[in-house]
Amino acid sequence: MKVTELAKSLGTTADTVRYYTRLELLKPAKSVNGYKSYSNKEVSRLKFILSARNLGFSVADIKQILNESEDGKSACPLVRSLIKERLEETEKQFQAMLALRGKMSSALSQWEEMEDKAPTANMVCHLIENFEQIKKA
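Structure of the chain above on its own, please, the form predicted on its own.
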């Protein structure tokens, strides 16, 4: 199977297939004319990679998981451990985004009542500058 055929069969792009090939996560055979040919094993491997990425695993995580598998070990304990880490990271990011959302909402409600002002030598936009002063106080 060629790059574009593989990409189309899994609903991804040829660039994605090439990216994982460059990272050597996929190892296609090369034909005499230089085209890369992906076996059924590589199709399954890309499907796994795409599923793992969809769950939030990093490329480094995926390399670790594939290495465990290639060594004949069950990757399941590693997968559980990694997903717990990713979930904790995601929760922290989610909480940070909620805090940012609160700041943005607060700023918007304050700014709706404030007049527009032209910039000066010491001020670019009084909305942001005054909001920061209020929050630091």
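The structure above corresponds to the form predicted on its own; please give the structure of the form predicted together with another copy of the chain next.
Since only the chain itself is given, any partners or molecules it might have are not part of what comes next.
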């Protein structure tokens, strides 16, 4: 299987497959012509990687998990501990995005009723510089 075949068969891009290959998450054989040749084992490996990515694991996490399982050990404890970490991060980012979204949408609606002003020596844009979010009561 060539890189694009593999990618399409699992609904991803050739660049993504190449990326994982570069990091040695996938270890294709070399064809005579220098092209990389992916076996069925790589297919299921890639399937695993994509599932894990979809669940929020980083590529580095996945590398760890694969290493563990290649040693014959159960990766389950590692997997549980990693997802706990990632979930905490996701929660933080989520809260940050929530706040940002509120700020932005508040700014947008305020600004639509405000007039344009030319810049002055100490003011680039009054919309931004005078913005203060109305705190939730």
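By rigid core we mean the largest C-alpha set that fits within 1.5 Å across both forms. Positions refer to the first chain, counted from 1. Worth saying up front: this structure is predicted, and the values here are computed from it rather than measured.
J.: With the core lined up, does the C-alpha of Leu108 move 2 Å or more between the two forms?
T.: Passes the 2 Å threshold, so yes.
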